[in-house]
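One chain is shown next in structure tokens, namely the form predicted alone.
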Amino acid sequence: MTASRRTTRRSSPEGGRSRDLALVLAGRTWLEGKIRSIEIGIDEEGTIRAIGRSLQGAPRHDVGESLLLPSATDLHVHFRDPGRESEPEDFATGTLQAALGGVGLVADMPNTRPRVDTLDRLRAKEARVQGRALVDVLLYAAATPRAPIDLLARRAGAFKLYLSPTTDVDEVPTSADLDLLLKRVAATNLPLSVHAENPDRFDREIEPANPPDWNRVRPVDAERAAVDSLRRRPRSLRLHVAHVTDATIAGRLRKEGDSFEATPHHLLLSMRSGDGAKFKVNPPLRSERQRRALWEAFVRGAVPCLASDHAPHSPDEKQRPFPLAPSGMPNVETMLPLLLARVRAGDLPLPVLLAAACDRPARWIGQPRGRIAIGHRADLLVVDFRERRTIAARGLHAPCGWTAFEGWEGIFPREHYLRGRRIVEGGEFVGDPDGTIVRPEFAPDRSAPQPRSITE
């Protein structure tokens, strides 16, 4: 804890059982449709055990007029660990960015070198996390026709399926493979995230030189066709569609009750936002009209999850000829600050952001976090909306040394608590590399009763 270990026994006014408290955080939060004063009691294990207006006895930290918010869960990062020697990132640097950006749990993708598609490779990746991660980590395993799905399901936190080539992914399942693969993953009851682009709809006649060309090579129709191919899945499959770029596809997925995400770059950038390969991502940045429609859907709360798709590459790689340059951009440190700035500007309701960045992503992977609720993990942020700053690569912590959001406004958390222990103070990391590997603790479709929340 960040304060002395003096404890008290306090019954929660919100229905939690009496427990020893180790810390009380006092401040303001979103409660019953408005910002209200609140105190949060945290036990020795880092779980929220009491919520009330005045909790006595435990060491108390008052954050004043700042807001107490849940840490974010990022369902989609690429830390490229293990990877090539030229890779600028690893779990230590990636989770540092997450901690400073207000993300308490990251879900790392399996398209590393080697790809995480065997039990030995998954164990090797687990070993790379231990003692290096500064926040908690969930590890995806690759869902491929030849992968031992049943064995991987014993240790993986989720599966990732690629329906089109992308960075370090060359082979994709055939239509015949897909149906059986979806059934195999559904039988594990683990979540499945899908990169949904159909390569049969790519225009291979175009030699791309810029982001608008890339949008023509990999059009929205390729996304739509890939989403259509998932309709044959078992209904028990815990499906999630990654990085949706089009509001009509988002509307279809929402109508069918499927989980999906949008990224900061597809919400805030269009294909005309920059000319070089730094703006090359998969799926591509779309037109300004399509970007605006997706943003409007997000603001309405019609996009369930926000995820960074953090995928850093060195400046040298991004300066290669456009067709040869890798896709992706760093995002995990700036994702939440960018959107908090939009909240301050009045462009985005705070409860919409909290649901998309914190609550729903955690629910999808079966983690009791992302809400200020009794029984949830005390992964919390202290955010002062008066503390704005201009985003600049030199002030960030991505080893690649660049950001597509240079010059944008961000609001970064002043403090970050992981399991009730302060890991960020004054915008600096002050914790230890004691992030843990997590797996789903409950299945949302047949879960144990959810802890009661005061943020809904």
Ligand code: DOR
The other form holds:
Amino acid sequence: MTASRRTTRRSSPEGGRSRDLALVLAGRTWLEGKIRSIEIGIDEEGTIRAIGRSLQGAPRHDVGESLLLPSATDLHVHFRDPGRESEPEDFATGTLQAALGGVGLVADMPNTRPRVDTLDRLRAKEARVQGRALVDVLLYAAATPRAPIDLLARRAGAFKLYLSPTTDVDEVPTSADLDLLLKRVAATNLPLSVHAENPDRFDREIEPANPPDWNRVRPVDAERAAVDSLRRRPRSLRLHVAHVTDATIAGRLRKEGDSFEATPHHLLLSMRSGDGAKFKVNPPLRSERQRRALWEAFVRGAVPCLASDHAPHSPDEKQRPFPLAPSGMPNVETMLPLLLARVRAGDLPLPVLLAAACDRPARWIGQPRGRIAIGHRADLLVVDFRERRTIAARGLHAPCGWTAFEGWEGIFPREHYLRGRRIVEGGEFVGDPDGTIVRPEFAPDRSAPQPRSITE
Ligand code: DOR
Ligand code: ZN
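Could I have the structure of this protein in the form predicted in complex with the named molecule, to go alongside the form predicted alone above?
And the full complex, kicking off with our chain again.
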């Protein structure tokens, strides 16, 4: 399966010191403004130890004309494990899709059944990851007024706060509870992702029949009001706003220095892209004009993170009458391939995509990954831009069996390395279930190691 891992001692000209390399990957990458040849030396632990034009002495795998890129980190997935019978997703199936879609680390949301709001429930979820996950996993705990925040912070990787009802979330904090909750989370130093919609701004008079109606029920104004309510937070809080749909809100968050994400569906689809409940998501798909403004902000590099909000609802549930159908769509396998296809089409600069999909999400959760840099994890993809594929649900691996991106073009990684071990080869999974649970290793931009990066 993997190249042999015999360790060879050699001196690496650009790594500066003699290191034991277990594998050298040779190919091309984005370097100082253009595509150049590169060799990456990886040690036995799966850390990048040398970067150069010609590294010798260790088993070498040459990927030829293909690109070597860092794997993505997806800050927002719902793997429903433990979950409902109707959704046959779990950590094994979810992380398989991640591996094949070029995502080496997923952050799993706490709105499972039961919700992850006690230490026992968090431990129970950890047990489901171990021995099953094919890529690394970070677990969110639910930040609710009654949750034991300090206890949860000892094991969780981050917190998630819902300011509005959504799938398996009925209760949200009152405005009085919110201030205290934000203070308690800030004191833990763990990052906090927020679902920012204010339900007071929802229009409950409308009986929604299609995505444009859904956009009127849960308007952008509700997002704006929720983001406003976060202004009173402690400055030390490591805040991240999930699925921002509007470029003006994005601009404001950026000015304030907060982290946030946009999803592939809000970047690529509008409320007119499809009629049925498959296109029902929270927050809703917006107008084509708003979508285009968000896309333009993304292309300019003004959206720090890309995240899938992978929500694998069953086709039966999605076929219910629109008002009763659940919100969300599967996306973890297609997120990076869809955006790599936009790079190939010349619509999106590759370094912008790498920053949003790989580097910045990893920084927000304090993980040394997401760049081809010494000291970073050797989680790497081999991508050939000539290998275009038409996305079809039957060629994907989501047990729910549908995608809103049927017929779109995707560029899927040909190989995926996790800690220097090949887990995907020729688009097939060839690894083992040895994904690990990760937590922040450093606070972003403070004690973060400053590896010498070649893909910034
Ligand atoms: O569309 C969504 N689906 N938005 C959410 O906030 C939750 C998610 C889910 O869990 O299904
Ligand atoms: Zn979500």
